[in-house]
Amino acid sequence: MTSTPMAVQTRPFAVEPLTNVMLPDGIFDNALYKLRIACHFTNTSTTDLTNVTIYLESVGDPGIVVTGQTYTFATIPAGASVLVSWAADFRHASPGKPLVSFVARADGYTPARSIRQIFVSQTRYDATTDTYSIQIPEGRLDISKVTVIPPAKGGWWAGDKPDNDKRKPWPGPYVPTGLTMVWVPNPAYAGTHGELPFQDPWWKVLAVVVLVIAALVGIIAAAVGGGTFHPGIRGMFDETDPGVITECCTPAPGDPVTGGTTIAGVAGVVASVALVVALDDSADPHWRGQAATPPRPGELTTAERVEARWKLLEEPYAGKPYRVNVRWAYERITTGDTYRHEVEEEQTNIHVTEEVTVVTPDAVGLSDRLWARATFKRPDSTLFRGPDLYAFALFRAPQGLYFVVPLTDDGTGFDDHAADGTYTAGLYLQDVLPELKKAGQEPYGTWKVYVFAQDVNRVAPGIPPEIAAQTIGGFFVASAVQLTFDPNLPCPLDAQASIKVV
């Protein structure tokens, strides 16, 4: 027999469990212990395959603890592509790129193995410096100064907070308009340009990685007390623009834990990458600078500085070209000299869709089921497809409780073709009686649906680092939540469908 005719074809990512988001770019982080190792696997066949069982062999690092977990599926059609995803402890796990095992077995083939890497990195906090490292093999990125948009009085944490918990709110989100970055490669360097960090991604990718770990930080903290990050992390930021609030709603209009925290790490995503748009992504200001200030013969790079400001035009709306105007200026620090230079320009999110457009049915029975159906249009009227979103749907109850449903373009379940760019959610009324009533609610009344949709980075291994570099994943293309700098506008929390259960 041959084996499974099924693949991981790019790169696992990450994804927070208690927020359900997506890491920048999938990076895991050892700040935060709980992870989920996601990937989609693919029947690159031109035939259905039946019976097939997934699960995650092992990780090439001891220090990561995954959870077992089998996948079946009576049948994945001819080019699916199924999201599957393991709960791993990333406590003790080390930075760098170790290997991930996945196997795949159907009726009438043997087991197929697809191995890939990760990128796990370690991000800390000195409060005696104010400044964020993140460690990884090539280097370490040390971030200070970062100054931000600060979010409007008050804060927030997932429900009543009784009088003997010591939890803080979570007071976020926290808009970035500027950041000091330093860059310490290891080795030292000769030449114009170092290794890239894990031979992937651009500089500016670690950063957003460590606001958006501080964001997760805060709402964990909010939501759960502490436990399942490391201590030497905190949530917020000290440095703001004066004159300029961000205003948010509250995150949890209901239920506080399953849709509070998913909102708000929404809009903690949200706010964190407009540090990658003011930056560009076709090179960062590490790249450029090094590309302008080719250091003498003979001296060795140690050291690299940017020191970046942005000042937004327009609203960070997740999934519009939304416009930043940007200075930075770039050092660089060798054995034999300081070189420098400085840009201004403008930028505009690339990470867009032009529509959005959510079906629903109008009413449903008790003993029916709820679905959703969601297109996600390029500005080049292009679909999004299949693999190319990790793309969930919260189902918001009429007394407030919330369920996340995952939304998905692969054929199986609830959705009725794969990859034909149309992601399907559903959820049976039947299996959440339960919990409704665990809760004091009722399904009758009208439900709302709210969608949220990430890219994902889908670039093949083995294209060449700089070239790699240019994609980046886990922007928010499509969110029901979004940001306002008008202290006179409550942050809108727009609901795309709704659903009568009858």
Second form
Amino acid sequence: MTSTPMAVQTRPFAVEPLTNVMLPDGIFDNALYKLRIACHFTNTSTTDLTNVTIYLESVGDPGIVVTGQTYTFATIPAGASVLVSWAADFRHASPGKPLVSFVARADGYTPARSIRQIFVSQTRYDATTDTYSIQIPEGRLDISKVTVIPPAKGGWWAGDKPDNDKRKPWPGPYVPTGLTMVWVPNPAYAGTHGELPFQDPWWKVLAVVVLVIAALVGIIAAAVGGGTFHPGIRGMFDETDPGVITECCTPAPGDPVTGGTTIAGVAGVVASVALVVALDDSADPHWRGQAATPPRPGELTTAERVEARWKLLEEPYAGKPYRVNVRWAYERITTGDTYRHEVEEEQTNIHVTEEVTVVTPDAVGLSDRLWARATFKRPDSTLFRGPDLYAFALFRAPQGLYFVVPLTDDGTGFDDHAADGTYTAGLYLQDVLPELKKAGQEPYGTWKVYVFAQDVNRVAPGIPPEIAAQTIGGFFVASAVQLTFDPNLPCPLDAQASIKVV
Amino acid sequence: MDTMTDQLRNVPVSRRDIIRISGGTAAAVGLGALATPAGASAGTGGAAGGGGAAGSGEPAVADGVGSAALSPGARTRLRSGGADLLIRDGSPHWWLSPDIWVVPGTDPNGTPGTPAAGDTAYVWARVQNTGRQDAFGVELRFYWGNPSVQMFYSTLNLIGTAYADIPAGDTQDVLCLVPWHVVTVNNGHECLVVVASAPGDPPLPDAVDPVGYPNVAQRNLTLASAGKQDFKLTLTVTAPRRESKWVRIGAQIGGELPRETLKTLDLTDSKPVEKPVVEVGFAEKPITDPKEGIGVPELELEVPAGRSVPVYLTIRGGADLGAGQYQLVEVLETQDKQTLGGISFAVVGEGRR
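How about the form predicted together with its partner chain, since we already have the form predicted on its own?
Now the full complex is given, and it begins with the chain already shown.
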């Protein structure tokens, strides 16, 4: 027998389980204790595979404790990529690039093992210096002087604002408008360019990891309290960009955990990635600053500072090519001198979709299933397909209870065809009746469907770091929640579709 | 594996079932115990162990949330209990398990071999499911220990864990991805123990007992490079926590390793040399001057309860071993003619390693 033709072809990514959002570029961080190790497992053959079992075998860091679990698929079509994930505790994880092995077995084949690296960082906050630090093997990035556009006064609730006002509003979202990043390479290096973080993403990706973690920590704390993240992490920023406020959605009444945290998490990520947009995907300020300031022979670079301030020329809509005017100054500190380089330019979000289409049935009966089919078209008119996206939908019951449902393009379950660019989410009404009953809600009426999608970093292992770095995953290319700076606009949480249950 | 029959249920009962039912004391349990209700529950307990996120046939939900990170076509399996897991013992001694091997270097898929002190290495184990039920979520624990004869879990060091699914009657190679950083103490000559467990398995006694527990295996086998200089190693002889012991430490020279065991040492085509070409000696104190000899061929010593004492091993000779030859040296710890444990050396010519 030959090996099962299944493989994990790209780097597994981190999903925060309470909010369901993927962390920037899929990077894991031990400030968030509970994360899911997610990956797409691909049938690399031209034939369908039957009775497929998939499990995570081992992780190369004993500080990462995985909950063992086996997934079974009756059939995985040829070429299909199925999404699987495992709960893990990263509390004692070490910063690094540990290996993770997965095993797949299908009828008629011997088991096949896929071994992939994941990226793990460690973020902490020092209250005395008001500095976030993110530690990885190649060095440490200190982030300070963060300026943000704060949320609207009074905050926002996952549901109607309670009459008694005892509940606290969701924290954020904070839209960053500037920060100072100091990179301390380990070790100090000679020459023009130092090692890239994890030898893959740009330094700015570490900064956005910090901002997203800060956003998520605030949301997690508001939803379930402490104990699931490092207590040294803050979920808010002090320094703000006065004069502008961020209006975020005020979701309709709903379950505060399932729907509210997801929406808040999405908003936090959408807001935070304004930093990445401002600092250019093709080459970030550290790389460009290094290129512009070659040190003299014999000098070692001991630290690099980037001070960046930007102005959002448009609201940071996920998936839209919003523009940012940015000014940044790079400073290289070596054992012999200090070098400077400054840039002012306009940048545009390149993580965009031309069109998001969501199709649902007009009406279904109680014995039917709710379903939604979504397509995500790039500006060049090609569709995102299969493992290009990590996507999910929120189905909101008529009286507000949310259900988080995966959107997949794998030809299994509710999805008809693998990798055809149509992502499908489905929900059997009979399955959710107990939850609705428990919440005192009825299934009859109009259900709303909200669609979210993040792009996945699909750079294959072995690509040169400075090339691999130009691809960054974890951006929302489609989001039902949008941010606006105009409080007079209607609630920017837009349902892409609705279904009537009769 | 020897099997018996539970006459009330008319199903085969393995030695492992008896161990499980008895809570780990196989020798003390008679067949009569199987007629009790407790016996009927053998192999079904502990289904939730380690599988907190699993659901019975439904997509997984971690900590009550997070169900989106999963294809809707996926179904989950609980960890299954009651599997008959086997990691084979070695031949002629149990501590020569051919089902444990080491891959030195940074590529876990590399060639098996013997790591040197300071190396990084990966440990593999081969597990069989000899039962009639598929085993899901089998947990494997990989340990290393200092060179010793009888081994105790309380003195071992955990390398890491791994999981495996093994259909009934099937065999699965399992990789522990936590790198084993081979310490420089003992010049890299370490012992390995692997335990495969399913929910419902009995707790293990402190003494490593591969013979009594088919799901436990031990590899106390190392390459020894012989030549002009003596091969020296400090062995540890340990007594149980609450029981002192009188033991003899001796050696047997000659014999043959199975081909599959040789393969794990990267000695696949090597031939054994039966006629002793090396001398083996033991001492209670280090021998620093070769002129002082190599110690005695057999050492008798008392080890107080809960204590470990060092025994200094010297292997001399072997310079005449040619390329492709090895001599097997087996160091045995015995008590009242019963073998408690051992460690084996494949002595090869200088430079072979």
